[in-house]
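Just one chain follows, in the form predicted on its own, and it is written as structure tokens.
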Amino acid sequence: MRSLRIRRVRKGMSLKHAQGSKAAMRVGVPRALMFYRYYPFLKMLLEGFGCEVVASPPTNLRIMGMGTDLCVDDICVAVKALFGHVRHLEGEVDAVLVPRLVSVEKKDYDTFTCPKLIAAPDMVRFSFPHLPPPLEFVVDVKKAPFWWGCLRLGRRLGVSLRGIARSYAAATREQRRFEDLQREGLLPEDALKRMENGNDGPPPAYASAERDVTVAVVGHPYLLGDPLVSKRLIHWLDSSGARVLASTMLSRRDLEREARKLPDLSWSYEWELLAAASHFMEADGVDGVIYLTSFGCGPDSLVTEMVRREVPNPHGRALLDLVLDEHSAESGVRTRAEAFVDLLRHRKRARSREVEKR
């Protein structure tokens, strides 16, 4: 039955007809790359198409263990990632949904994201030979309009166009409210499951804006929503003592106001992490900035240089680079968070007697 479905698929059909009409489509999502943007809105669009979503469960040693073994060994951390969250939901769904995303915004000047989200799908493909060809998300807002995805996506999966638009304006709406989440102090991850557990509950501990160190982190979703990649950062500044800023708590005017500072960026992605730094080495109440890159990167490689030379810090606020790779120790991570915590402490004090002298 499944090697028949997965036939039909290949030869065009409807998925929803390849998958019969008395059971919903499963469609799995990774829990990788882009799942910590979009994901909210895709689940909400595919609901809203009649399937049934699963999502693949936090990145845990084994599913890393597997994406490793299925990756070269240069490739970064969070390709990694994917593959080993697509090797998890092998046969517990009729189909994945990968998104492509090619071109996010417009300007007068040439934008793409990375290249490994351009060719996510791709890759999943030729190294699933027993999956069916993974559902696609396309995002290149250069050709198309954001809509133009969920109406091919749609149509893909047999859905009127009345239902497209009724989950569209659905999506949107769970979108919408997944980022204030993150624009009133929550991390990627934190805003998930409050969405999921449908109650607002306290603010996080990291938030509090009592403690005596600031730390901005600055990297992608999916380094900062995964525990394990980031080898609990968030964690081991938030039982430091440190409040915590991230680059996903701004908000788009916030990173276009400062991008008008800074020189021009093809990579949409890296330029929101470029903005980010420079909001955050300016911003008032910030001590210190991490910034938190992927080994094997290499837009992030450039944009690490460019924070350094490229953006102002007139505060003379201090700057870590942290890489990460899924070799990397956490009792490491944790080593150099608690350091960087006590070094601005200690950066804090000395100016305070400072000015006790003047």
The other form holds:
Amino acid sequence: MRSLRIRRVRKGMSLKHAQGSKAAMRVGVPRALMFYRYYPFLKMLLEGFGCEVVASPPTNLRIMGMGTDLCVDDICVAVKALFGHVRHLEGEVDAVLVPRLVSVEKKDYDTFTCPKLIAAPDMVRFSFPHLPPPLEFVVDVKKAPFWWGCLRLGRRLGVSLRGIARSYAAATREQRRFEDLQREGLLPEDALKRMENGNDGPPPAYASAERDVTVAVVGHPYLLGDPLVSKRLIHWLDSSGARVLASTMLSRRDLEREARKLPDLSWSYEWELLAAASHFMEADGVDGVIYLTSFGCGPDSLVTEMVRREVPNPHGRALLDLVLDEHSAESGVRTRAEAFVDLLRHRKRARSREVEKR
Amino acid sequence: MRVAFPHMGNAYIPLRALVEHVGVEAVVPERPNRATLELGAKHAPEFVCLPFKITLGDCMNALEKGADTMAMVCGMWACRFGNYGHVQHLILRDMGYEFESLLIGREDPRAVWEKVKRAVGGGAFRRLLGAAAVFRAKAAAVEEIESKARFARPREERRGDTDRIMERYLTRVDEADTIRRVREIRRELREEFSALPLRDDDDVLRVRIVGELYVLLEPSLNFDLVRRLGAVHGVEAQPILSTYRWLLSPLWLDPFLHVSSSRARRVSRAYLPYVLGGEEHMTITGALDAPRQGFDGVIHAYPLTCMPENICRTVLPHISVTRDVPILGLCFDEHTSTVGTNTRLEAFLDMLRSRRGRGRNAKELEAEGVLRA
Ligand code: SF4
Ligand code: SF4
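The form predicted in complex with the partner chain is what I want next, because the block you gave corresponds to the form predicted on its own; please supply it.
Following is the full complex, with the preceding chain placed first.
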């Protein structure tokens, strides 16, 4: 049973295509949540489908404020940011695309992403009555392969099968490039920038191996990749002279290696964080780990405990829990980040002095 | 083996019967209250949902009472509940308690069964069958007591009659040790309730309560919402979930439950097409059906930061408008005060009364007439 409105909008859309209207459909992609994971893919795919892709600008105070006003108060910051971005795009575009990620991997038990990622399009649909319902792009790997979602999206936009196949291949290439850039030590933000500008430039300063302390940041890409949401955590670490690694830089293989040490978890993305934390606790050259969570995040509230109590920490590395919310000031994160780097530096010096004495 | 499990409403009655009839000692901590919640909240992660905190407090009480095995239902779900047991036991162990975990649904069922067999010795399977029968009988009895009380409470002539009967019968069901005895008790219960003098007026407001399972069913979390609505405000409150439903639906013992929840999934699909791992389908369906079932309004109760219910909150305003049904959202956490909740509740009930006073249109009356007939 679908509501009438949805059907009418659908009809309107196919009509537009049938008439062969020249103006391409403008599709907005909010810069929130899965943007930081899949944007290059989605952009290539939608452009291949003949749409014009409009990404919302990096989160700013106005966007965050709109999101906070629109949302119920005890939802996580990430969803608030999503709402702000959708509001920003409203009026500028013909439709928005909010991916629906139900499950992203196949395991021998049931896996999910997070209820809010599963229901994100529904929340948007009911909170923005003037916007046509978001385009459906469903990833439910447990039930159907990843390309199935692309196929359905393409068919809905009236694209031929061959057109879909071609865009899918191009989009996959693009996505691989994006992931490779991240593996090389770029944060999602910088990788995106680099893909847009096309130049290679010098690597960013935070990735330099010359620095004396190394901090690994573990958190969802939409938290650590969004400077406003993360209150410029990366910048503060960078400016206090630390080398920054992030969970987004790890490859699937790095994560799988940790599986043995960890409990089963039904949330795929949280499992990745758990594995990343475990990786950084053991990997060479890491001095401390920051575990980044969002206030009101459901899965993280439990996974934080698992990170603290269950992830093996053979080298006794320092662990900092950082909870982000939309109210607190930047200075809080700044102070804590700087103090953390100082602590690591201090410890490291003390340790090397001990070694020298011996 | 001394097994303990956390409280949820009156679920302890059938659960205790189940455990004891299998031949294992059950440790039932005292009913949770605000102190239990505070105890749990002190040791729980800060923004975890409320049920986690209170059940953690409950587990601590049980361990203090000498339990050596903690049972908890777990699973691989999209919501947090599936991981409660695992994380709670981590926390409890770090606090220095020693016990064995019985994570039902997470561990291999055969392993769980081996543990039980080791504890009770021979004839375990036969005993389990018997225990399941008693469990079911008691769950049904509890359900009957609760539903009779929900109806009678707002209509009772003398205040407190219903609660007195309810308390007495709950204790009796808890103490009964055979199915036959439970059946007798139910017969007496029906007699007693039909003898109870009730006011015969049609003015009683009826509200549907939807929301998160634990907040709906655990009086210590929702400030005894159902009872208070009945006794103090004279309103008939019908939660959409019940202990019986929660206990029996995974066991396939009652086909009716299965039909009704698959209908709920179907009906709510237009709003939330994917399973979120909580009670979202019941919340949506409950709100959609409320006018048709003759309810004046809906109360949506949920714990702070609850994921599925927060998602429902974006959908419910839409339903409230299109179905013309007033919905009140009540959020609960360890800092919620009775006063604030009460004020909002009273304002809401006043609104419902005045809506009624304005008269309903013929269609609604007809729909209700059909329902009453
Ligand atoms: S994982 Fe946490 S932060 Fe991400 S959408 Fe879910 S609740 Fe929000
Ligand atoms: S339904 Fe809500 S209260 Fe229950 S486990 Fe999920 S988030 Fe927590």
